[in-house]
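What follows is a single chain, given as structure tokens, in the form predicted on its own.
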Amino acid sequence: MLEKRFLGITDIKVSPIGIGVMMWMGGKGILGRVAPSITDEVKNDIIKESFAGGINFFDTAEMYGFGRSEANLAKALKANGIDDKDVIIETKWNPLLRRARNMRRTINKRLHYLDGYTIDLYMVHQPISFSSIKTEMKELARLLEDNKIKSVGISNYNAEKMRKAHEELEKLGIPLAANQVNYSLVRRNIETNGILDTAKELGVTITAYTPLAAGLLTGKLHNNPEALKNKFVMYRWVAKRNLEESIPLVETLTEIGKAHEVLPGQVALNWLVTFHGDTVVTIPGATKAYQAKESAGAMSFSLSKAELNEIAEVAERFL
């Protein structure tokens, strides 16, 4: 079993694989068009399978239904009797068309929706804002000092902006815990654009989203391309673009998976959180209980150095 690891240089420990609950925002109105309707029973089962498999880390955000995803996560945690001290939650502030001071105006909404659960990691969702990085980091520091949040992070920041955020927080004696970015075996650009190297240098955790590339790395889409029609349009475009090119990679993941009696998608997740030491954690989504169980199971085995390198070499075309 892969052990829990620290978020950056904080004292917060997370399972290397968490669960993203973006899709828990849907079911009604406009959002129902892009996210499925998930029953409370299924959400409760997802949480149950996650904790049974060693997962303690969950990702949500203000943008995911304007509080609906956060509230649904809290409700499912309570239904399973999960104490605040036993779960790590990250959520995010939406900076679009806003200034940094909006954080202090809206933080109580985040806490309201989370219904007694701590915001262990609070992130700026993306770098486009009316305020500077310096001003935003000062606002995050204020929330930390006011005990509204436990640590500070960013999302979708390039290497230069990540370094700037780190520098501003360092002046205030606060570590930058994490940078959440799109990273998978078919999207490896952070290995060449400076993001990963900068994170390692600064001691910042990379939180990888879309780690299975919209299901592409499970191999299921290769066996049934028609299943692409059921994917959210953004994910459908990503998967379709890489479908043929990823065949050798999925074949390698499948063969290595057979040796460990696990699925190709589980091998892909294990590689992601293992190949770079403790720098990368990941948050695959879950809308069904078996998905959470499989994600947790990706922490139950160890890939050899030879296997890790073989996978990396087959996936070199995606660097």
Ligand SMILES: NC(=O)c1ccc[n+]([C@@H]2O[C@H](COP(=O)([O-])OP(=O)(O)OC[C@H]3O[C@@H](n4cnc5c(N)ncnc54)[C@H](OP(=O)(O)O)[C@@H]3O)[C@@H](O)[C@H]2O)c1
Contents of the next structure:
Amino acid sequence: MLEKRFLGITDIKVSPIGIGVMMWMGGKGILGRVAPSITDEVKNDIIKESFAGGINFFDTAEMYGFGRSEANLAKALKANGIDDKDVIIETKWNPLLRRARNMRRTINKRLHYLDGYTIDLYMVHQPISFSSIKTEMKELARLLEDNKIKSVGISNYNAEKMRKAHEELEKLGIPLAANQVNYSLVRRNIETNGILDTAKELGVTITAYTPLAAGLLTGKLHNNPEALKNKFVMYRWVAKRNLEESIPLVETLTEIGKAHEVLPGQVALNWLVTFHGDTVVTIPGATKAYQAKESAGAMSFSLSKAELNEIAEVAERFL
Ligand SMILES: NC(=O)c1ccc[n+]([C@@H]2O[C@H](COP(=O)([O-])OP(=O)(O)OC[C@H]3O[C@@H](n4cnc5c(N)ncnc54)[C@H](OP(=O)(O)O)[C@@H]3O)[C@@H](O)[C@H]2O)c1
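The form predicted on its own done, now the form predicted together with this ligand:
Starting with the chain above, the whole complex follows.
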């Protein structure tokens, strides 16, 4: 079983694999076109399977239905009787067309939707806003001081911007806990564009989002390309683009998985959180209970050095 690890140099410990609940914003109307409708029973079962398998952290955001995903997460945690102290929750402020001071105006909304659960990590969702990184980091420091949040992070920041955020926080004596970025075996650019090296150098955790390439790395879309039709349009393009090219990779994941009696998607997740030591954690999405069970199960075996390297080699084309 892979051990829990610290978020950056904070004292917050997370399982190497968490669960992303972006899709829990769905339902009716416009959001229903992006995300599926998931019943309360299924959401409750996803939480149950997650905890049963050793997962202790969940990722959500203001952007995910403007509070719907956050509220649904809190509701399902409550339904499972999960105490605040036993769960790590990360959520994100949406900076688009806003100034940093908007954070203090909207933080109570976030806390309201989270219904008594603590914001263990609060992130700026992406770097585009009307305020500078310096002002945003100062605002996050203020939320920390006011005890509204427990740690500070960023998302979708490049190496240079991550360094700047780290520098501004360091002046205030605050660690930058994490940078959440798109990272999977079919999207490995953080290994070459400086993000991963900078994170290692600064002691910042990388939280890999879209780690299964929206399900592609489970092999299910190779087995049934028709299923692509049900995917949100953005994911459909990316999956289509990588479908052919990822065949050798999925074959390797399947072969290595057989030796450990696990599935290709589980091998892909395990690789992601072990190949670079403790630097990377990940948050696969789950819309069904079996998915949370399988994601948690990805922490239950160890890949050998030779297997880790073989996977890295066959996925070299995605660097
Ligand atoms: N910071 C950012 O800008 C950002 C951007 C995107 C995502 N995120 C975060 O990252 C999380 C995960 O990303 P993601 O949903 O984009 O991609 P992902 O984790 O690569 O894919 C999740 C999808 O893969 C399928 N899946 C999961 N486990 C499976 C299994 N065991 N077997 C078969 N299929 C499985 C499901 O598809 P079906 O629903 O079709 O079954 C699920 O919805 C999000 O929930 C969100 O919290 C952050």
